[in-house]
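What follows is one chain in structure tokens, specifically the form predicted alone.
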Amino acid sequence: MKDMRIAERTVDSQTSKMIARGVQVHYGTTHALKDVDVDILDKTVTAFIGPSGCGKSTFLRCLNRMNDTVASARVTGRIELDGEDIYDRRVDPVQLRARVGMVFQKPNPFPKSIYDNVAYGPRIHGLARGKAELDEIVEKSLRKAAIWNEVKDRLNAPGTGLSGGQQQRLCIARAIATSPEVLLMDEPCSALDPIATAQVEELIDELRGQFSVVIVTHSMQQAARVSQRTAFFHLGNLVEYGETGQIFTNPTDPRTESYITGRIG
């Protein structure tokens, strides 16, 4: 059988961490996503923008096989992580999600202690050889998520007792505790106040030094602030994808310009 692996390539002299080609998604008879091609660059923030229902969150969920949990969903095409097809039947979705972490729109800490929220992933994936190593992972993850100083004296307190912004940063700490290579964020600031939003945006900028970050956002201002690459989706199609400054100041497709100037959406 012919090897279908897509040759590794560089875009703007950066390596592609994930590559999607010809991705289609159907929910039953609904054709939700049509023939999407995207290169997700390493150590870069990529923003997905577009009107509600345009397919941006649907595509995000293809990148760690979250659509597998939807009975009516059918995904075709090819998505690779470091040259390996993530939809290959030999790929364990649980292991994949350790490599491609996810932070959801609404903060969703487990009904456990702050410590156990962060320790959960490393425990189930066997990433720590003992309590001392687990303690180290928990502290390092909370520090990376810029929340360690706020919670270090109450690690046994419930995560659900934190403020909304703190809960979201706890969820980010939980997502990065398994040392993922890619971090997916589905409108991570939409439930937060402006101060908490600014904290999470600052954190996203720091995290791209270690991860590829992909963020779905309804805020074009946020996309412009945090991302280096932007993809515009409309009616299930990827209309345009490129360098963020170019997408916002000199888009090539009239639909992109119409969305950015507020004429559609």
Ligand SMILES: Nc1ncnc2c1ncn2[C@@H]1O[C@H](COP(=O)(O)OP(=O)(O)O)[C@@H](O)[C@H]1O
Contents of the next structure:
Amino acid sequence: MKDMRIAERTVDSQTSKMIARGVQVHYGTTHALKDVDVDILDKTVTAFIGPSGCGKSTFLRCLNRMNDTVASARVTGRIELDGEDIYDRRVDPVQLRARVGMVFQKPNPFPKSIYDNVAYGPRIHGLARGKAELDEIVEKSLRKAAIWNEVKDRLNAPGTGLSGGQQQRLCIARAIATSPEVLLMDEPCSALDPIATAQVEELIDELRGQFSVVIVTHSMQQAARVSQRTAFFHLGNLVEYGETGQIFTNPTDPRTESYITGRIG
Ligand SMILES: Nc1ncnc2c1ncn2[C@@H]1O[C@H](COP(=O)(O)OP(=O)(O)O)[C@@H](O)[C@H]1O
Ligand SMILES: [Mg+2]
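If the structure you just shared is the form predicted alone, then what does the corresponding form predicted together with the named molecule look like?
Zooming out: every chain and molecule, the one shown earlier first.
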């Protein structure tokens, strides 16, 4: 990561939880992300929208170094979490991902019990001092993910036996269990039916009281419903970023306008 001085800054008096400057990603010879600057505000839902292949997932994966696991990916620029460079040599990506959690498009519970899915992170990070404390973290996480009532009587049943919507809320509980400061969600509802989608959207709104949520969505309606900030990506560029209401009603860039009115996409 090249070194760059970044001014302390706040937007609308809200603190920036994460700051990205000049972020570029190449996969081999594919230039997937071009010079992206963005501030992720604390306790805010930020939506990334844009046509398929524009770099939304690529950028999301930069925020918790998931691209480290992609052999061909090369990330440059600077990304800070609370003012610290997350690509610094001293940062352990596993520790980072406990602070910047992730939920994927397809629910992917581990082939373990419901309990062990949620207990996994706290166990590997040593967050509980005993069984009682671990039980408490598991219950709290399942409650926050709005699935406790549905699973409390079968915590030892396999997570993979739940419905799709329940599996996704279980995965959210798993991500919440390490008390993340930022939760990244890559099209978390695209495999869910409308009822499960509505439940997850409601949950996202509750979670932002506790931490930042960044959601990639191909649904502009979803972005409008759940987010306070929206970033529009196109061909690897972050074209426009601002308040969700402004992006959808009064975009400044003609490319944003074309996308939201359905002319590109
Ligand atoms: N693992 C990968 N290897 C090579 N190219 C990739 C990889 N992931 C994404 N890309 C390419 O990077 C660009 C952006 O992809 P992506 O971030 O997945 O877009 P989006 O999430 O907006 O649909 C596309 O051209 C895609 O083909
Ligand atoms: Mg994607």
